[in-house]
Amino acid sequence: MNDTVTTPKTRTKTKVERPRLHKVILINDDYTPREFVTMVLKAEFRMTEDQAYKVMITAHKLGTCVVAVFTKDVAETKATRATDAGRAKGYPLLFTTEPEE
C-alpha cells in the first residue's frame, strides 16, 4: 500500500486594480483665434477637424469642454504640451486635468 500524502496546489491571484482616469479640460478664453485651438485639437488628441471644431465650439459657448479622458500621466502630458503649444504662440490656451468620477 502507498503511504504518501499529497497536498492540493493553492493558487493566489491577485487583483490588478485598474488606474484611475483624469480628463483633459479645455479652458476658453477671449484671446486664443478658434483656428488655433481647432489645430492644437487636431495636433495633440488626433481628432478630425469635425471634431476638434465641435470640442472647440462647445468650450467657447459654455467656457470649458471635456477633451478626452486618460491615465492621469497621458492626460497631464498631453494637457501641457497642448498648453505649451498655445504659450509657444502667445496665446493664453489653456488645457487642465482632473479626476474622472
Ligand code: TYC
Second form
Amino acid sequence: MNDTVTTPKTRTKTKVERPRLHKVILINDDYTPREFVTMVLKAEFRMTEDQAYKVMITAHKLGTCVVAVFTKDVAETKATRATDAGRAKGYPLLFTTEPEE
Ligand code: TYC
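Counterpart to the form predicted on its own, namely the form predicted in complex with ligand TYC:
The next block holds the full complex; its first chain is the one shown before.
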C-alpha cells in the first residue's frame, strides 16, 4: 500500500465581494430646457417631480450631479437611454457613468 501523507502546497481562499456600483452623473449644459431634464429624470430613473427637480437644479448650479448608483450594466444602459432621449430632441443633454470608490 502507499502510506505517503501529502500536505497541500497551496491553499485556496474564497472571497466573495459585492459588485462595485457605478454612479450615473448628470452634466449641465446651456441649451436643454429645465423641464425636459426633469422629465427625463422622472421617466428613466423613476424619480418624483421633487427629486428630479432637485437633481436638475443641482447640476444646473454646480455643473454636475450624481443621479443614482447601479451595477455597471444598469448604470451604462440608463445613462445611454437618458442621453439618447435628449439627442432625439436635438438637445446636448449628457449623462455619464463612473465607478464608485
Ligand atoms: N442649464 C439648463 C438651462 O438653463 C438646464 C439644465 C440643467 C440642463 C441640468 C442640463 O444637466 C442639466 N436651460
